Each structure stands twice: as C-alpha cells, then as structure tokens.
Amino acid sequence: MPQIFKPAANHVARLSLVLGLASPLILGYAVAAISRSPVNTKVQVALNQPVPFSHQHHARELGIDCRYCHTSVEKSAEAGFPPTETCMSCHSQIWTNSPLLEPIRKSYETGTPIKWNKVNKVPEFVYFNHSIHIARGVNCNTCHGPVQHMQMTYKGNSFQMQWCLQCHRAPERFLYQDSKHPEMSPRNQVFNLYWKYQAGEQLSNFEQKLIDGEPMGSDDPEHLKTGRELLAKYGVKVQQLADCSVCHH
C-alpha cells in the first residue's frame, strides 16, 4: 500500500499538537496584554476638551496652586472641576479676546457650565476618596503622573486594581517626609513639593521621581524606615488597606 502522508507530515502533526496545547496560554497572554495596553487603559492618551487647558502653563509656569481650581480635593472624595467663575477670575483681565477661550466666555455669559471630558476615573463599583490620600501625604503625581508637565491632560496610570494594590499592600514605599520641614503636615507637604519645584529648590531623589512621574515606590532601607514611622504616626492600618471593602462598598 503506498504511503499516504509524506514524512514531513509528522512534523506538522507535532507542531499542531504543540500549538493546540499552547493556544490557551497565548490567548490568555494576548488578552492580558491588550487589557493593560493604552488601547484599553487610555494611559498617556490626551482627551479633547472644550477648551485646550494646559496644566504645564498654569501649574508650572504660573505657579497656580492645585487647590485654586480643585477646591474640594482636601475635604471630599472628588477633587472637583473649576466653575467658569474661577477661570474668569483671571481671564476677565487677560486673553479676553482669545478665540480659544470663547467657550469660557459663553459659559460665563449664559450660566451654562463647561462640560469637561473626565480624564481620570475609576469604575462605578469602586470608591475612591481624594481627601483621605491627601491627608496621608500621598502626592497628586503618585496617581496622576507628571501633571505639571502636561500641555494636554492625559491619564498618568492605569488605575487597575493590581496597580492600586501595589500601594495598599506596602504604603511605606510611597509615603515620605520632607527632611527640611519634618513639622509640616502631610496635607501641606503634598502641595509644598510643587512650590519647591517652582522655586528651583533642591529636591530629594524621591521628590524628583514624583515630579517626573516615574514609576513610584522606593525600596531604599532609610526610606522604608521613615515610611513605617509615618504609617504609625498617621494611624494607617496596612492590614485593612488590602481588604476588598475598602474600595468596594
């Protein structure tokens, strides 16, 4: 009886078996890669806004404090968007005829709020409180990236659960204290960093990483020691931070 399959068919059969066994792993890896890519997370993807607002110009070049626009960041869950009146406190005097600011002027005249496109948000089933993090000295850039360098605002981090748990399981890696002002409250320390940067003061390695929006967390023994002292000082209960009910009420 003549041979039906050529010897090369053996290699094809073996390869098909290997691919069949590996395909679930390949598919799982591909799905995980896509879910963590900017295609899904929108990290570093700037959104179009009704008005092209530049954090770099306002926060870095002009030195406007974050709290001037985000008035509720220290006392509520939401940081808040600035009302049109806040914008007009300056722009009723400067850039009064700029075409770019026409939506602001129209909003002020008609009393209709500007509808900003929200860049940073968590799913509806997740609870996040800005004020708690600010009160413990967690800097804005830890979550939002190098905001003071953004011409157009984009999402600095993925806000996926795995990313959040990196801090919740080891918060001592993310907390720090200004060695020059150890008496400063953690809340004031958060915003003082931007003033130091604006004034050209010398920053520590950790502070420089915050400003640059680099992947955060420090494993330096001295930093970790200070971080653990701050956890005790602020009454942070690490064991509870990783509990599901902290974010999923």
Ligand code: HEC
The other form holds:
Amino acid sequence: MPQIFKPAANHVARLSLVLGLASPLILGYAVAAISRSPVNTKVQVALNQPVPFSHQHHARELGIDCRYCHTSVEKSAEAGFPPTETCMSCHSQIWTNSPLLEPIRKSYETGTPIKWNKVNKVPEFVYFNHSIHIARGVNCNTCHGPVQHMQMTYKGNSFQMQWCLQCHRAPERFLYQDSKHPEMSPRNQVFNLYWKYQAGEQLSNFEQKLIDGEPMGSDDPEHLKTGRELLAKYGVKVQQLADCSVCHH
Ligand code: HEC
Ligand code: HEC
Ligand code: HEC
Ligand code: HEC
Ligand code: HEC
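Which structure goes with the form predicted in complex with heme C, now that we have seen the form predicted on its own?
Below, the chain from earlier opens the complete complex, with every other chain and molecule after it.
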C-alpha cells in the first residue's frame, strides 16, 4: 500500500485496529442490514434543535454565505457551528422579541453556548477533512443534500463507506466547473453556485441537480472529460484515493 499520508507505523497500528472490527460478526449480513437501516443512518430525518434554525430562510432567502456561519470549513477538517454572537449580529436588531429566539438571547446573556444536535457524523476511526474537499471544488450539497431547501436540517446522505467510495473511485463523475468561469478557483466555484442560484441565474443541468440534492455524478462524456482534466490540473492521485489508508490512518 503506498504510504502517502503519514508514517507507516502509525498507519499499520490504526488500520489493524479498524480491521480488528472486521470480524465475521460485523461483516455478517444481519449487522450490515441493521447498520444500513434508515433508523440508524437517519437520512432525511430532521433533528430537534434548541432553536428552529432554518437554512432556507438564512442561506436561500437572505443569501448569507455558508462561511459567515461555518467559518472554518475551507481551512480545517471541521466546518464548525456558529457562536451565539454570529446570530446576535442580526438578532440584536431584528426579530428581537421572537419567542423562538429566547434561547439565543439567554445564551448571549449567560455566555453558555447553544448545544446544537449534530446531524452528520462519521465514526472515530474514519478520518474526514472538509478543507481538502472544498479545495477540490466538491460542493457542500454533494455530501449534505439540498441545504438551501431545508427548514430544519437533516442528513442528506448515509456517509457509509460505500457512499464515500463511489466518489473516491471515480471522482471525475462528480467534479465540475462553471463553463463560463473556468478561471475561478475550485473553492470559489463551490460558493459561486449558491450565489447564482440565489440571484436567479440560469443553471446547467448538473448545477440544478446539485441545488436539488439529487443523487449526483454524471456519466455524460463531456462531463467526464472535464472531470478528468480537473483531476489532472489539481494533481489528484486518483489510483490511490480509494486506499484504506486515506480514510483509516
Ligand atoms: C444576516 C442576518 C441574520 C443572521 C446572522 C441570523 N439571522 Fe436569523 N433571521 C434573520 C432574518 C432577517 C429573519 C426573518 C426571516 C423571515 O421570516 O423572513 C430571521 C429569522 C430567524 C428565526 C425565525 C424567528 C421567528 O420568530 O420566526 C430564527 C429562529 C432565527 N432567525 C435564528 C437564527 C440563528 C439561530 C442564527 C445564528 C445561527 C441566526 N438566526 C442568524 C436574519 C439573520
Ligand atoms: C446564519 C448562519 C448559517 C448559515 C448562513 C449557514 N448555516 Fe449551516 N448551520 C447553522 C446552524 C446554527 C446549524 C446547526 C443547527 C442545524 O443543524 O440546523 C447549521 C447546521 C448545518 C449543517 C448540519 C451540521 C451537522 O452535522 O449537525 C450543515 C450540513 C450545514 N449547516 C450546511 C450549510 C451550508 C451548505 C450553508 C450554505 C449554503 C450553510 N450551512 C449556511 C448556521 C448557518
Ligand atoms: C465530501 C463530503 C462533504 C462536503 C463536500 C462537505 N461536507 Fe460537511 N460534513 C461531511 C461529513 C462526513 C461530516 C461529519 C464529520 C464528522 O463526523 O467528523 C460533515 C459535517 C459538517 C458539519 C457539522 C460540524 C462539523 O464540522 O463536523 C457542518 C456544519 C458541515 N459539515 C458543513 C459543510 C459546509 C458548509 C460545506 C460546504 C462549504 C460542507 N460541509 C461540505 C461531509 C462533507
Ligand atoms: C464527490 C466526491 C467525494 C466524496 C463524496 C468524498 N470525497 Fe473524500 N476526497 C475527494 C477528493 C477529490 C479528494 C482530494 C484528493 C486529493 O486532492 O488528493 C478527497 C480527499 C479525501 C481525503 C484525504 C484528505 C487529506 O488530508 O489528504 C479523505 C480522508 C477523504 N477524502 C475522506 C472522505 C470520506 C470519509 C468521505 C465520505 C464521508 C468522502 N471523503 C467523500 C472526493 C470525495
Ligand atoms: C473514502 C473513505 C474510505 C475508504 C477509502 C475506506 N473506508 Fe472503510 N469506512 C469509511 C467510512 C465512512 C466508514 C463508516 C461507515 C459507517 O459508519 O457505516 C468505514 C467503515 C469501515 C469499517 C467498519 C465496518 C463497516 O463496514 O462499517 C471497516 C472494517 C473498514 N471501513 C475497512 C476498510 C478497508 C479494509 C478499506 C480499504 C479496502 C477501507 N475501509 C477504505 C470510509 C472509507
């Protein structure tokens, strides 16, 4: 296995931990079936939150950039949740009497952060990093579904291993760029799509599918050609992207 990410010893130790899980029991059909049931993966089921925050209001209708609230998404592994101060930058002036915002005002007064329920999660033994995906132009909606349409946030995809692998094995099916703005950096492509959508500009079929959070990836020959060019341009080592060590260090 090519050792492209971390020193070998570390890899082997942690990977064997992971492989230790691959006992006949875990691999047994019954367990696999349970782990794939919607109850466990919670796809498309909105979680209760301390405040009924709506992405449709804030991202779609008001057009607030994702990065205003998820400030670390381009720079680090985690996207993170906004602190109460971010909400109060507006809600100290607008909707100041809304009973729905009472927990926010209280949190601001007491300095106790709001505890958002986490919708998306991968297990501890899986390594995930937001910034590398954004740097390659992978759109938030590819993984999170139609966030702009969500009143209450739900999980758009299962995040099971096979789901990650269908892209890691053939990323050219998923990568794209705005044909009118090929000069734009991949990370700007991600956010430009939302801006265009919000402004009511004409979207390509692929872009519209991203916004709608439909099962994505395209086998259109033109799309695949562009996808391969982008992979070459970004220097992605496609042959190694599905190696166990990429996600299990
Ligand atoms: C850029 C300004 C802005 C920021 C930042 C902002 N909001 Fe809002 N929010 C609004 C506006 C404007 C509305 C009214 C939207 C409407 O009803 O059309 C609103 C409405 C709401 C409502 C509905 C209130 C009601 O009574 O119907 C909730 C709940 C809410 N926001 C929560 C939050 C939370 C939580 C945060 C921080 C994570 C936040 N908002 C950050 C501008 C903002
Ligand atoms: C005004 C602030 C604000 C903006 C703008 C915003 N978000 Fe959020 N986001 C939140 C808050 C607050 C939560 C936690 C509550 C919830 O899950 O709805 C959240 C949760 C999420 C989650 C679920 C996190 C988890 O696993 O629990 C995703 C995914 C997400 N946002 C994506 C986006 C995307 C994509 C955009 C841009 C299109 C965006 N957000 C714009 C405030 C914001
Ligand atoms: C390649 C898939 C992928 C893309 C692209 C992606 N995310 Fe995520 N996101 C995930 C996964 C997986 C998790 C769960 C991570 C964990 O459990 O550590 C997550 C978690 C989150 C969370 C919860 C807090 C956190 O940091 O764990 C937020 C908020 C979020 N994503 C927002 C975004 C936004 C905004 C974008 C686009 C700018 C985005 N994501 C792009 C896969 C993705
Ligand atoms: C739509 C495509 C797509 C999806 C879905 C996707 N990835 Fe990736 N992933 C990529 C691309 C492209 C890269 C960048 C490879 C490079 O530039 O070397 C990458 C890189 C990574 C890396 C390497 C990060 C680093 O620091 O080197 C990890 C780890 C990773 N992905 C984990 C995941 C996990 C876990 C999931 C599922 C929850 C996932 N990915 C889903 C496309 C995807
Ligand atoms: C692109 C990222 C990625 C790659 C590459 C990857 N995995 Fe995984 N793996 C995951 C994710 C995500 C999960 C968690 C699945 C879940 O929560 O259901 C997982 C879970 C597992 C599990 C736990 C049992 C299970 O099925 O949930 C084992 C064992 C495992 N992986 C082994 C491997 C082996 C062996 C390889 C190499 C052939 C590999 N993985 C490659 C992302 C990856």
